[in-house]
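Here's a solo chain for you in structure tokens, the form predicted alone.
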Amino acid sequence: MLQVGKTYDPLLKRPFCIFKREGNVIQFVYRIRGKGTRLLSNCKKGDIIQAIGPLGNSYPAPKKDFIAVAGGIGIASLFPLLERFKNKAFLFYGARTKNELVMINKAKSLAKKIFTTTDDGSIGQKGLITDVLNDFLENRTMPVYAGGPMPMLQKVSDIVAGRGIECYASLEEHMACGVGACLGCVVKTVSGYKRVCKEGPVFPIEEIVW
């Protein structure tokens, strides 16, 4: 949870996944979506902001080759997995345009193979990355790790359902406290409501009630 400005407006910190850690340097990747992230983008070298973390859980370590499915900025949650298990991932990466495929060249160097799609066809195959994933999984059962917008995650859930495929999703939800106290980021699961910031953000995808 990162403070986005030097004042109390906005009051709440914003949630981000840790994109990369090298020594004592932690990197984050984000898209400017509103007032908070715009303020964060104005930070200069040497500025000091408050942070709370690390919080929540992470993807379980794969035991073999695996599939990573990323939608837009959702690549940030999967990047540490790609780095830790280099040349083990079949990466499926989709976005609206080529400009939203962030860190694409670095991702190519880490993945075993990469498939890309864009809504406008500006790079890779035109269409949805979940359609390419569905074709790829026709005769395969390797584990799937997914990060991105909720509609994409729901489609991934539909694709793997009934196939005996292990699948984990990192959910994107608005958070206020980040420590499970405010209950502002709950999602419905098959065993009741759970907090994305505390029990998540990574869940076995079959547990989520879409």
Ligand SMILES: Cc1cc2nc3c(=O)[nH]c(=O)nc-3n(C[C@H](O)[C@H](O)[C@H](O)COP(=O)(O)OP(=O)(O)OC[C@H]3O[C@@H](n4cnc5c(N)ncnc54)[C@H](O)[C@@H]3O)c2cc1C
The other form holds:
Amino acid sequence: MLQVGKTYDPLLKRPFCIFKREGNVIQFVYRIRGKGTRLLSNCKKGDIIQAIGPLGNSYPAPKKDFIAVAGGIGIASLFPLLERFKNKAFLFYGARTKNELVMINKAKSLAKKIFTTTDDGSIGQKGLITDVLNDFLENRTMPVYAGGPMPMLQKVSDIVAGRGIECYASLEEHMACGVGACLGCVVKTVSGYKRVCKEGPVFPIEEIVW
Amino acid sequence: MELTVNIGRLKLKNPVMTASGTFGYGEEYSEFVDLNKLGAIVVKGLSITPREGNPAPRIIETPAGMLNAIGLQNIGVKTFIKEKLPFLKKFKIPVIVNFFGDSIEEYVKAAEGLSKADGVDALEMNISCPNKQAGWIVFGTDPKVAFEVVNAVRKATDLTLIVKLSPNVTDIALMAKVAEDAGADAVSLINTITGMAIDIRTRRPKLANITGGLSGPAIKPIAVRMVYEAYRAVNIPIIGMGGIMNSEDAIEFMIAGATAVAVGTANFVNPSVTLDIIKGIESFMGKGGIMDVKNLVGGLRC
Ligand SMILES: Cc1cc2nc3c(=O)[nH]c(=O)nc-3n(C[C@H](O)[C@H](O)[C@H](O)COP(=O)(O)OP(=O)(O)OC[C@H]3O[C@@H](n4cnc5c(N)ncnc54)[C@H](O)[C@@H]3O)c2cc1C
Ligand SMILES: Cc1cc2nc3c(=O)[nH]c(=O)nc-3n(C[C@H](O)[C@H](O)[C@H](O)COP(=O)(O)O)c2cc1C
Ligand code: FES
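Right, the form predicted alone is done; let's see the coordinates for the form predicted together with the ligand.
Below is the entire complex, every chain and molecule, led by the chain shown above.
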């Protein structure tokens, strides 16, 4: 969780994935979405912001080749995995438009194979990344790791359902505390509400009640 | 310098505690805060049986505040005593347990269960809950019903009893007086103020529950006013809260009449803010030559 400014509006910290950690340097990749991320983007070198973390869990390590599905900035959750398991991932990366397919070249260099789509066709195939995934999965049973907006994750969930495919999704919910105290960030699962900040953000996708 | 204050039979080493529901069961924040330094810890509201809570989204940020509709999700009195209390008992600070019910009977049962447990030092009863036997009208908004439920709990426990008042009333002084007359040892205020936010593009409410409770700096002026009004109406101590972000806010509440303060939403902004507030109060006292923090309480000059 990162403090985005020293104001009362926005007030709360914002949750981000740790993109990379090397020595005492931590990198984040984020998209400017609203007030908070805009304020964060005004930070200058030398500015001090408060951060707490690392919080919650991460994707379990794949044992062999795997499929990574990213929707827009959801790629941030998958980068550590792509980096650690170079040339093992079939990466399905979709976004609304060309410039929302961030760090596409880096992603290409890490993946075994990459498939891209944009909603407007400005780069890659025009359409939804989940449709491409669906075709690809035909007879395959590789584990699937997915990060992106909820509607995309729900589609992924539908696609893998009943096929005996291991699948993990990194979820997003509004957060306040980030440490499991406020019960604000819950997601409904087959065993009741669970906190995305504490028991998540990564859940086996079949546990999620959509 | 004297920082101690008394709430009923409780002795707090300083007047700063955590607000219920914003500090979990203490454990969640123990990495950030040496709990032994707090005046007291107040845990998430409990009911006699566990509650699942509301669907998501449960929280949404608003200017200088946030709306929450957690729906009082909790693990229930029994599980709390078995799984959470042993951790809290390790600390030398008073543990105040917040609880609620949806009938007088449930309130009484929860109070009895908690009073029997070793390690619970005081009870805070949240009366901002709908009453299932009276058309789901909130206990704390009807003076007669509020008296009845507080009085019933008073008879069920010997522990220090704090009644947490709802701000969603016209006359907070009256409600504070009702709590005092029914046997409360202290009152705490304010709970969240009912609010709402709408996404104008989809025309849908931003919270799944439609309405939620507003907290944070946005509600502070209302909370200060209510503490001031309650202070003039009762003789029992007041625990003030609502938008406290720093020591200056805390001191403002004390001057309005609060003997102690509770910090809620600010914990989300800065997990160790309670310790900063304690230090800030000390330094304010040092600079102003105030020897006893109790001298601040109700020190308003009008
Ligand atoms: C575990 C987790 C990891 C994340 N990692 C990253 C990351 O690495 N990079 C990145 O760019 N973004 C990430 N996000 C999303 C990021 O937290 C939000 O984009 C950010 O909080 C928006 O803040 P804002 O003030 O700019 O937008 P706001 O003005 O608060 O809101 C703008 C819009 O975003 C929605 N929104 C706000 N907060 C969230 C949230 N927590 N989850 C989903 N929607 C939200 C609002 O409903 C609104 O529609 C992550 C979210 C979670 C929960
Ligand atoms: C997420 C959240 C959960 C809360 N849960 C409870 C609760 O279980 N019982 C209760 O009496 N008050 C609860 N409150 C109210 C707070 O204890 C406090 O009265 C209120 O938030 C005002 O203080 P603040 O502005 O410092 O947060 C909750 C508040 C928040 C923000
Ligand atoms: S953000 Fe508070 S419990 Fe997850």
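Residue numbers count along the first chain shown, from 1. Shifts are known only where both forms have a C-alpha. Just so you know, these numbers come straight off a predicted model, no measurement behind them. Think of the rigid core as the biggest set of C-alphas that the two forms share within 1.5 Å after superposition.
In the rigid-core superposition between the two forms, residue position K6 carries a C-alpha shift of 2.4 Å. After superposition on the rigid core, only one stretch of three or more consecutive residues whose Cα atoms move by at least 2 Å between the two forms is found, at 6-11.
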